[in-house]
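Below, in structure tokens: the form predicted on its own, a single chain.
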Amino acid sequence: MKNIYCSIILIFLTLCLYAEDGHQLWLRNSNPKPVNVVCSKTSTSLTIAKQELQNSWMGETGASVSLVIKADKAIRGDGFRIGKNAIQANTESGILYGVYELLRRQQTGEAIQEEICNPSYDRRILNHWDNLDGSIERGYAGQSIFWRKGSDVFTVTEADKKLWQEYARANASIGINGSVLNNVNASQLMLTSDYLQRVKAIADVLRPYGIKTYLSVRFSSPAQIGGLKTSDPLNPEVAQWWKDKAKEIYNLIPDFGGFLVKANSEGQPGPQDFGRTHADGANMLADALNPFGGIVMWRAFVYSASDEDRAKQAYLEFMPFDGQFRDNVIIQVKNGPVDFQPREPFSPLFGAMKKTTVMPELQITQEYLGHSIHLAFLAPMWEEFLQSDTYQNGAGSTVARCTDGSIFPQKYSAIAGVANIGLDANWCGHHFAQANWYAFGRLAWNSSIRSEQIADEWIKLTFSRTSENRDELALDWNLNFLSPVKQMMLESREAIVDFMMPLGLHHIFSANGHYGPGPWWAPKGMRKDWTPPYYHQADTLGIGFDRTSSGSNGVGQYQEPLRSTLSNVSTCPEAYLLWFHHLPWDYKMKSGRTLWDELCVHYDGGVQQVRRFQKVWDQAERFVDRDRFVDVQEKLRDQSLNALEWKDGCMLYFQKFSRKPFPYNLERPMYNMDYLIEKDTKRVGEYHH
């Protein structure tokens, strides 16, 4: 009996020590061996790259490793040269780059060689839509780690700190280098004394990373608290307010970064309220921020309720001021025209704007992409973007090379994310959303690097134990769990694009959440452009938004080759072939089949999929902690019933107006339309609520 007893112990320890919650990412801990670090300068940053050497060491047991700063003209920014046993930056924070490359090439067997590691853009920045009651808009990972509604919402405490540093280390992990701490959406309050002081306390947990504090200003806010009887941009005390508010800013946070602005956005206060422009308004900002080295980074988001295709409206509103910013004025602009849908062509202000730096503005958070319940790998959708030939300088003019310095001249390169994170343990919902905060950082230090090296870093990193690799093991880890669950990664996004809204259909979501089928949701007096049938404009003769010369004349935006190839919809990629065309339901694809069999097809495929997404996970279960396994198993679960949800929604609705059969081969419908319908009000009026 007392064997017996004893085995039951062990068979419980064994399961708590394999027992994992999230919340390491991908540093979790190892067996370091010994190592000696070798560095002639002191200071808090540098501590932190020799604990983490020490930490974390795998190479050869009792080696040497350098620390080096010297300056190094082929070295940029917060660059760094690695070799095996040697870093060199001309920053404290580049060596802390460094040492994370170091680490992370050893834990996943990456070669390490002498060469020089430059990042893409200089400020890599998370923007937290986070609200001063704790509160997150499109958070779905709990409340915010950096504010919190209550008595004590001022009270800086040890736990606080703790989460800060936890936070630090795993964005300088993977080279982000700045963090907006509040939403975009601001409250004045952001920028009075006693928030300023939480921002403060923040900051200096930051600072060792290498990691700059921004705020989201509210442009009201001379009037708001300041005293001041308008915000006019051009008022000189208005003018001054905002100098003054820098300077007791900065007195505060000597490095701090910059201001966001959302204006004249979604009835956000703005210079146009006044009459003046958006370049009024960001270069009167930028001149009170210019002493202290700081940016302004103004969102491009504008679109008003006027009969112009949406997807038109920021190009229209910013194009004429090209040139009229300030050299530390970045215009912040989100991946596609409309708004972070799961895929959009390229926003037309890439490339077009010459005179005036320019910022891709990504979404981690998953707004339109499943919330925190679908496993959706972000870095295929990213990259599709960065890559995309914008032809502004020639053949060759991608967005990344658009942006980061390498064709326009610009002071600043500068990329955001919209941050996933919350209180959640594991700090973004779903285990493998944080795969998507991982790739947004290494996708900003290294435009260029490739989703599927992204998945296979973030796998072994997260997933694998450090004995497991060096074993018999190994080869069936690296067959029976790496392989797949990559591969499971690098499709998941299409899948989603597939049982949503394939071959370009966009914003067809279920209203406010943005979560769920909702093609059919129109009220009565709504604007026409927050509406899905909108952007759908399915009638008995077809589908897809026509912005040819012909419609809106949205390809007009973009600079040829490209506009011709698609306004022709014989060599428009099929994948925008519905943004950019409306066709009839018989138009014959390159598949052979009609639009409607084809549409069909794609969506009873998304389905599909993701049920193969379920096997692939099911048989992983003997490589994975208990708890995580169960975790993202139940999340795969819903994935499946939300994407039956979507085919038979939206194939139903559309059958409406196609009035052709599904095809015989495929999955029949499982759900009532009406009872979808139905299912989407309620939903609706839950977010109302």
Second form
There are 2 protein chains.
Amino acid sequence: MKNIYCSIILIFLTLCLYAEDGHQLWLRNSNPKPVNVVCSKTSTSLTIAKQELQNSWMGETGASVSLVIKADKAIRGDGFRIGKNAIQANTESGILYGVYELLRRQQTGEAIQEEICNPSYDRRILNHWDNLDGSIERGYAGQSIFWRKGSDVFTVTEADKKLWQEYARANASIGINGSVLNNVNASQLMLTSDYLQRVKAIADVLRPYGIKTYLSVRFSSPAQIGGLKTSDPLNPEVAQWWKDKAKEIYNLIPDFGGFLVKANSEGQPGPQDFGRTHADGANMLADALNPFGGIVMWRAFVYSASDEDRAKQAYLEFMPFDGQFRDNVIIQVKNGPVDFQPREPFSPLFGAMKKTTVMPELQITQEYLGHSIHLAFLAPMWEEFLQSDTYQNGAGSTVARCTDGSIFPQKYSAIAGVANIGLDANWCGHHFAQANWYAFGRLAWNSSIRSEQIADEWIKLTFSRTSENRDELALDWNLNFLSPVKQMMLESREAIVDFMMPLGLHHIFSANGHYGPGPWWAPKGMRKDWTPPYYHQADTLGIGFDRTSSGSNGVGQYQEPLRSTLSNVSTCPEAYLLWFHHLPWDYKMKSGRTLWDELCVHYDGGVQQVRRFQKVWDQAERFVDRDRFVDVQEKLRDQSLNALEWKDGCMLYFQKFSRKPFPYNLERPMYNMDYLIEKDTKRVGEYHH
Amino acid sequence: MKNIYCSIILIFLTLCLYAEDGHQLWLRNSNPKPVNVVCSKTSTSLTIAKQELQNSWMGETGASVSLVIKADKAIRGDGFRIGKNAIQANTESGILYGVYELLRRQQTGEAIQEEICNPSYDRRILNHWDNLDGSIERGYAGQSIFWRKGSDVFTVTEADKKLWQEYARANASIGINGSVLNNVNASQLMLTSDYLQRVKAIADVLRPYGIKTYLSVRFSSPAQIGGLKTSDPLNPEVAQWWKDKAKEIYNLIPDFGGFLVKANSEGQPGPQDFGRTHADGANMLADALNPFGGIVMWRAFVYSASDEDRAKQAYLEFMPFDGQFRDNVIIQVKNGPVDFQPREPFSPLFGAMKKTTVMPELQITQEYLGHSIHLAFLAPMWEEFLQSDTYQNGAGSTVARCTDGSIFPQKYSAIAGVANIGLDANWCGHHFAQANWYAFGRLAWNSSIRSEQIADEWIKLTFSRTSENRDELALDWNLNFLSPVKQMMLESREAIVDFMMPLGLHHIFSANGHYGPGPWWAPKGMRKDWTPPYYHQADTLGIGFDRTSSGSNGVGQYQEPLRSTLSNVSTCPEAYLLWFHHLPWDYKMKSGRTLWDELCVHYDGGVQQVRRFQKVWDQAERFVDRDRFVDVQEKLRDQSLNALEWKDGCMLYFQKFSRKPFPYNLERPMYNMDYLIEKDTKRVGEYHH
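Can you switch from the form predicted on its own and show the form predicted in complex with another copy of the chain instead?
Next comes the full complex, this chain leading.
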């Protein structure tokens, strides 16, 4: 009889345990207190704002909150003025953002005093690399939330709309106001009417949350779907076709944002196919969109199989056209000059193009940082990038200030992040990858916010603290969960740099999916700049890519005094050392170690660091629901093993050149290199994006 | 021009570097000094003895050494009297062994004073589990040196003879005087005339080195190749057939040693197939061999799929027949009651059968100790076994004394080791596995020799010290090579116990080849005693096999006071704890830790230990030739990874039952259990031997 009672209690407890799949992201309703919301206007957006307050109010019980839309020059764009019980803005979006800010501060315990919050960038955009068949390029969280295979895609279901709404709400809560719905490697079908109907349906759901819809377009669309003989941008019929297409789109979506274009890059069509320039192509599209207020985001990620250092090519390609672009063209530049590596110096185009609007492109999805397996908090990487000083307008010309309108006159300011979102229940594959979506939004809104604050906010919002109704428990949580987990997040990206490619090494990934190590990968006949040896340049004398004046002179693209700082091996930051210099194995580092030993110490340190993360997380077990705890725990194990593969693979490979022993105090390799090479070779994968 | 000189020098140096493949084993000719050997008799064996002295003499230059064969009661069997410049023995073999002893002492620097060296066991036998098709059961060093596929096997080549001679010399140098040439899972074809011709050829090569040849026979041979209707041992035609067969063999090989029989075990035919007993079967064969001085080694490795604890079955099966066997029958008993596990208590049959000759069977090949991948020096395991006190004739009745004739009257004494020898250039797969062949020979000759001395000798003999012509270098070698490498060898078996199955756990291997972990392995319908859960008995309450009187009462087979020591959980050695007891997870260990924590500490400790071995070996690099250094280095990496799989697999699996966290100071798992199970399941392998 006692056993039966036990069983019943057990079943009851099991049912009570909420299956936590992470779908709620950082938006977790606690038990709200009553609140009275006063707002003289009505609209869908304002209704959302009210509901959010009522569903999550944690301020004074029964307080009265006023939402006021009123023109105020101190408030820019969709910024807002916030107070304990009041939000004022120029726009409905501004009200909405103010509401989310107020609720966030209540939940995180941040001080609320009257202040104005203006966005750093006007356009804060997610780029979805979603293909129309539902797959996602470099997506590690399942299929697309927008597209799917088969004609079924043309039916918009209630489930679609519910998901899009959840997506829009999450974006609005962190200030994201634009979504490019499809892959930059664009299909011409994107602009056909069936697909545009679906775009309209998506836009209708996103609009009340202040989100504009954008599309990636294929430059050869006029010939491919328009029945024209050419897509030459200077051909009047082509220009007219784009004008007509723009009109068609704006009829469906009056607030449509504009086009994103990857042209003459990695096989994509572009104006150069017709002997025209990037400016010719971008301006033609800009003219088509201009009457409706649309913009063109033209990607600078262009390089060819030439002898020229790949890291220099975007600069060489675009600088000649500075000043020749329409004011509704924005050149979208990846943060670094190569390709979203765990660490790169900023691209020299930032600040260099003084008469052209330039926007940063960040990658939220972890193409080169462990996919959805590694725990990698990217805010420190983006902070490092945005705060880099270009010196283009004297000291203090940070990338952020060079792109947000502070320094150069520009009609628009914008920033883009390649989304990490898919159909996975937790949206991002890894529970901690949600923090990168969150961080991108927060930094796009306020580029000077610190990574530490972002992590602090995100942890508080994401991991329920319902049990801490007593101060003692709150203290325990802060000390034994918040603090170590935050520290882990803040160190996580550097750990990856250490075990993958420390000291400025870059692009030494396996050809297979950019996950494992592949410093050895160089099949015969392969384009040199698609192989790791091109980047690490290891030989018996040393390692590193010489980008000083004795080498490719990539440093020449940077402004003084930075150019000299980077050129001089004794002043070049060691984090970028092998990016700019080829150095002998016994080069003496600041630590007193040789370069070889220092390299080994970094590789080993990265592995040890991940093992420490595992301990941090395991010790956090009692604070986390079972589902998310186990998910993260298992992924950390995978990461730990992958870190070991990186360390062993790279150290053993480079040892073939250095011919030096690993420092004897370090743990020895557990893998043999041949095994790792064989494991890598067995897979067939495409190499680049 | 300078470059050409450099190239020539380089080529010259390369040619000079001896490609060290380990084929020379512990027999490495240094630069011998002149010696004058005096011997009044001549024979092939004595010629070998002389040549060995002349090829390797490191004593006084120009010394005169006398070899004297003379009957001497103080010298037993093929023992010898040794002096600085004299060897005396009863037999030619004795002279040969004395020569090898003298040369070994010269090379290792051991003192040489006049003394008599008598063997512990008369018969010191290798069992080769070689199949007639050239494959070797549980062989990890390539194909058989005796057999090969196809009719080609019936041609004896010069290469065959050269290899057999090298094999014989190696055996003689460590006192091994018998070889069973084929697998105990024997083919009936072994006794056909074509194969017997090849046995004769082998025996002819082995004979001058004092090695007798033996064969494993299939009990059903009379019916299978003799044209009889039965193989019933009490059938006179069957008995006659065996007598005729014995005669045929002895005509070819006058000094033939005898038969080894695996009967009624794991599907092999035997007397029980005809309603007869092991005694009936063994005695019938013994009678056939007796006229020629041959012996029968009858294996006790017999167990059935009954409800009875497998560890008890050999004892139950054989004890009733004690005293019923002929005096030329030896019962061959595996060291432990289950099956060559990394650690087992000794089999209770040792010392229990007081009226029957019993011989130990050790396993040199590393079936359960990492194949030829792990560095596992087995002498400590055998020393532990041979020195175990059975108490069967009072305190001090060690296994060694119970089997070598010290305590019980017996016509013969013998010990067998399952060989780890194959066609690999280095004979044993792993360079350090040679040490186990060496150790078996040394212990079979002198069961009281310590593991430490064996390791010391083997290292000195195996790793050339040609460069140490100066004292300073010798000191360096002793301090930085001999000492740490010896320590590593001595700790290596315990490290394996720790990361595989500490605290008395046993037989929790993967079904696939007894290499990786498989504590979970239990397919539906599988014989229970072939699955690991049968052995570890883990459940939510605890872990371990209860062999006390409340369980299978396996302890009842041991003699008092050992029985009580093992029965009582507080006196049972912790190394055997879970072999004899099922204990709760929070049982308090002597360390003060819970059983669960202690288990984790052992698993982790084993992994850390292998990592230390890697450091030891890497630091030994300058003392070792490149080839052997790299071979061992790479195998240690594989071992390190396998140790991790063991630790993670077992800890994660047992955690499902214990429901306790791993101690937080320990490194966390890097593997997920599902991955390891899947990896294991993907392979198809046979399970037992």
